[in-house]
Structure formats: structure tokens, C-alpha cells
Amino acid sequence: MAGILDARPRVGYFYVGNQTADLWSEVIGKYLVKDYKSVPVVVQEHTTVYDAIVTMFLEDVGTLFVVREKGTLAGVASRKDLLKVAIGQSNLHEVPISLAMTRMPNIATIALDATMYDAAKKLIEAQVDSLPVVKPGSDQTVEVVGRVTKTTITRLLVELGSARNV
């Protein structure tokens, strides 16, 4: 059943060759982003850096997704982005978040139908704490519909390890 050993009548048990890593990727590959995504924390493109910092602390997140009026993804603002502006000599009440954010297309995103394994891999490769979950929009834009964080991946692994139904 685990894919490591198999049995045949009059032959006995024999090694099939599946590695433990293959089994883990098969298990985690069954779970989809659309089932585990959380609510995205978004701010509008014209929001000030001060208001973005306040939102970040009130929502207790490390990343804000910056959207245009139609809800399409314009950029991502991390703690590091906001800290750079705060350390400078600018007035945080006047500087728009659009000047501090990382802009599209330099943002790693994940689709709704991707697996959690793909999301975990992308988090590591992009060296980020959070991915916006997006669905394609019109004119090659993407709409933010959720987020996947390192905590989301860790929560899934803990639930799998505790043998609960996830």
C-alpha cells in the first residue's frame, strides 16, 4: 500500500523501488491551493506608506498585496520595502505605496489549481514569505483571490503529521 514493498503469490515480498521522497511529493501533491488559501490582505495603489504600515500591523501580516481599482494585482509590499521608505527622510503620510512596492511582473504568484507542493517550491525558489493566489483576468492582468504563506504550508504538514483528516 505504501508503494515500497509488493507481494506476489509463491514469490513473497520484494522491493518496488519507490523512495520516501516520491511518496511525500505524491501525498502533498494531492492538496490544492484553492482548498488552503487564506484571505489576502490588500491595499489600494494610492494608499500612503503610513496607512500600509498601520494595515500591516493591524492585520498581523508580513506582506500586503497592492491592487488597482478593479482588484488586479499591481504589486507587493513587504516589511522590507516599507522599512526602506521609513528609514529614509520622507514623509510617510504623503508617499504612496506604489513607490515602495515591488511591481508586476517581478512577483511570484500561484494559481488556484496549483498543488501545495508547487506553492511550497515557489516560496523557496522566490525566497518570499507569501504568494498571492491569482486567477487570470482580462488584458493579461491577474486578480488576487487569496494568499499562501509559509505558515499555510507548515499548518498542512502538521495536520498530515498528526494523521488528522486535512
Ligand code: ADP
Second form
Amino acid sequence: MAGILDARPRVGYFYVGNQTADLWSEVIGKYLVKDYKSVPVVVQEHTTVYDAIVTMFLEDVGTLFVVREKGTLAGVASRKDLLKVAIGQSNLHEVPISLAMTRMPNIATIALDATMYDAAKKLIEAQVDSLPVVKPGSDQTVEVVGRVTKTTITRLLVELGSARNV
Ligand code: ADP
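The form predicted together with this ligand, contrasted with the form predicted alone above:
Let's see the whole complex now, leading with the same chain.
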């Protein structure tokens, strides 16, 4: 009944595969990034590390996306990137965030029409907390239109779990 074992006359019981796992990837694969993404918190490349830290507190996020004019993605700054500058000798009011961030093209991103499974897999593979949701811009640039974080994935899991318990 659980779909894990089956029985045939004169054969006996046999393993039919992990259908629960198949079912799960089928379920999570139906949810699209464009429906679950949250609002990205962005700063400009010339923003100082001090102002970036203030933005992180005020917006209550762990990762900032750094953009050029017109919202094209330049890089990503995480808590630890900012801590690294903060424990150094630099003047936080003078160092621009562009010197502390991880920059393009070394950024793991996710497209609007990708599934939440794709996003979860990418977060794990890239070993990061947050992915910018992007759409193609002009001249091989990408425009930031959202974010998917480990919290976004956890929220979806809770939503699926509570639906099951109703
Ligand atoms: P933290 O540094 O606070 O633990 P992360 O694990 O997300 O947060 O970040 C680790 C490193 O990976 C940081 O140097 C950060 O700039 C970089 N990083 C964060 N998000 C991404 C991403 N989507 N793609 C590539 N690098 C990223």
C-alpha cells in the first residue's frame, strides 16, 4: 500500500523503487520560482560597506544584491563578506561594497520559470544562502527581479506540510 513493495504469484514480494521520493520530486517540481520568490534587497555598487550593513539590519536580510544602474546584477554581498571588512583596518564609511562582494560572473542565479526544486538544488550545490532571481537584460547582463533563500524553501515545505495536516 505504501508503493514500496509489490507481490507477484510464484515470484513473491519485490522492491519497486522509492516511489515516495519520486512523488516528492514531482510535487516540489510543480512549484515555480516566479510564484514563490520574494522581493530582492539591492544596493548600488558605490554604496559604502557601512551603509550596506545598515541596509542589512533595516531590511532584515542576510544577503544584499549589488546592482548597476537599470538593476543589472553586479554582485552579491553576504553577512560574512561584510564582517570580513568590518574586522579589518578599513574605514567602513569609505570602502565601497563592490570591493567586498562576490562579483559576476561567479554568481549562482535562478530564472523565473525554474522550479523550486531547481532553486533548492542550486542553493545546496553553490553552498549559499540566497539566489538572485534574474531575467536576461541587454548585452549579456541579467536584471534582478527577486530572490529565493533557504527561508523561501523552508516556507514552501511548511506550506506543503500544513496542507497535508488539514
Ligand atoms: P554567509 O557568508 O553569511 O555565510 P553565504 O553562505 O550565502 O552567506 O555566502 C558565502 C559566500 O558566497 C560569500 O562570499 C558570498 O559573497 C558568496 N555568495 C552568496 N550568495 C551567492 C550566490 N548566489 N552566488 C555566488 N556566490 C554567492
